[in-house]
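The data below hold one chain only, encoded as structure tokens and taken in the form predicted in complex with the partner chain.
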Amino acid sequence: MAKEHMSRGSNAVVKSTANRIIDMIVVLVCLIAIAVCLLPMMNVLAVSLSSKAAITRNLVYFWPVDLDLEAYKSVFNDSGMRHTLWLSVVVTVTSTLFCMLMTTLCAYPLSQRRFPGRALFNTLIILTMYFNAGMIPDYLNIKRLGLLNNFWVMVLPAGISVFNMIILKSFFRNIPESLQESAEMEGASHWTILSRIYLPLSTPALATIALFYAVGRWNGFQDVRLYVTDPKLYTIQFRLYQIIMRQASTDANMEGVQLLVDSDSIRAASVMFATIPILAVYPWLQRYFVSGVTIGAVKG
């Protein structure tokens, strides 16, 4: 008795050393990772921050040497980058509105139990999620539509996307049908109902899609680089290109944009001025997303 006793102390003891050790290699695994993730951005962030004599001297690594925000400043001194940062937000706010108005009326008579049709309808909607037109048609569509260099070519394309209706769907899917049910019994129409029951009930999916949809548009590349050509339609992400690429002389038309080339530090600031938005937004909204997602990945 005595014995096995011990032994199970014995065990003990080296069970919570060996929790320990592993404890301490997730630790150190993960501060790896948060690391890796994290350097790349401060270091573009010090660049950025960092006087041009700083940077041509190779000093700065992961933190601003000699604080200076000239960067910053040629970069909103610029009228042409001034007016795409304010495209940009308009056509995100402007999208991102159209998409939530979008998703939501497709969105909710989908999720009806007693809605004859909506086997097909469904049908129809996610069949265009496996098979899409492809580049080239749908860039010959645009065209006879004439909304190539047209700012409603970034708003209405993007419309639904089906992946975000199935999460809102779903969503209004799970509200409690008696809720439905008894506001029907007080004659209430689908437009009360959705507006008065399903919305107030769905913020957290709400709130998932129209970050997906406000990033999505942010950060939306090709359909500008494919649609636009007119240098007043250009908006952050293709300009931070054109920055990066050293190719801004090419727009040198463009009042003051021939200062933008060449410099780290202001290419830096570009970028960063292209991120500060999304990690605005970010924190507050993290909280949903990750269950939005999973809606989304389970109930597919």
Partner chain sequence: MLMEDAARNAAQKKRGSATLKLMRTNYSLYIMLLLPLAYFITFRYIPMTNIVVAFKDYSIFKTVWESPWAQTGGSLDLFKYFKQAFKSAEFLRVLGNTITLNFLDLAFGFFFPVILALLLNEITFRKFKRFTQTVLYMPHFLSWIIIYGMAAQIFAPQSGVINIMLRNIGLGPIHFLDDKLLWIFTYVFLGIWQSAGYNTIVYLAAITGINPELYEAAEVDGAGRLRKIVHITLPGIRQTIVVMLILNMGRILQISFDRPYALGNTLVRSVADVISTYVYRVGIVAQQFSLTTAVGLFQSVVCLIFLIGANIITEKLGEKGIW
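Positions refer to the first chain, counted from 1. Between two forms, the rigid core is defined as the largest C-alpha subset superposing within 1.5 Å. In this text the structure is predicted, and so the values were computed from the model without any measurement. Compared with the form predicted alone:
- Superposed on the core, the two forms barely differ at Y139: its CA moves less than 2 Å between these two forms.
- W152 is not among the residues whose C-alpha shifts by 2 Å or more between these two forms once the rigid core is aligned; its shift stays under 2 Å.
- Annotation for L120: C-alpha shift of 2 angstroms or more between these two forms, rigid core superposed.
Follow the form predicted in complex with the partner chain with the form predicted alone, if you could.
One chain, no partners, no other molecules: that is all that follows.
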């Protein structure tokens, strides 16, 4: 018995040591991943706040050298940048609200086990995740709908994400059916059940999906690039794309000319100008993020 007890104790010590080693490896991998994601952003921020001389001499890495705010002054004094920022906020809010409405109205009926044809509709919707008509048919469709150079071209075509709908549908299916049955016995309609039961109980999933939609719309510029030629409808990300693409040719044309602000600093300041607003939104929704994804992914 004593030998058996000692053997169990030694096995427990070995397992404990192995668990510590695994934990250390996991922590190390997480730290490396954090560094890979964070250091490039720190470099951009440092460049945006550094002087032209420090940038030219390649002295800037992850901390500003010779603090200089001229790049930010140039960006903030640009009325075009301010307009695109405001337009991007309006587009992001409008698109997120519209997408949430469409996603909810699609997820709720598909979560109902008594909905006739539910399996067929699920299959048809999921097929759209893997197959699409292509860029040219999309452009022709947008043109025939009269959405070229239109505010709504940045909202309507991306009205629903099948992936986000599946997350919300799975979350709805995890809500006890007894709550819906009780409400139906009291004479509640589907609209009442959705608004009074499902939506209040689905706050984590709704916040997570809203974050997905908002970040996707804020960072998107491909639709603006394809369907918009009016500068008044340019979003901040497309304006940033233009700045980065044109800066190389500008640098070549201005070679030998003394500039007050380095072009790299302008680019970096523009990147921060376009990134900080959406980063400021994340902390408000972060507490819902993990539970929204994990709970919604329990069932398909």
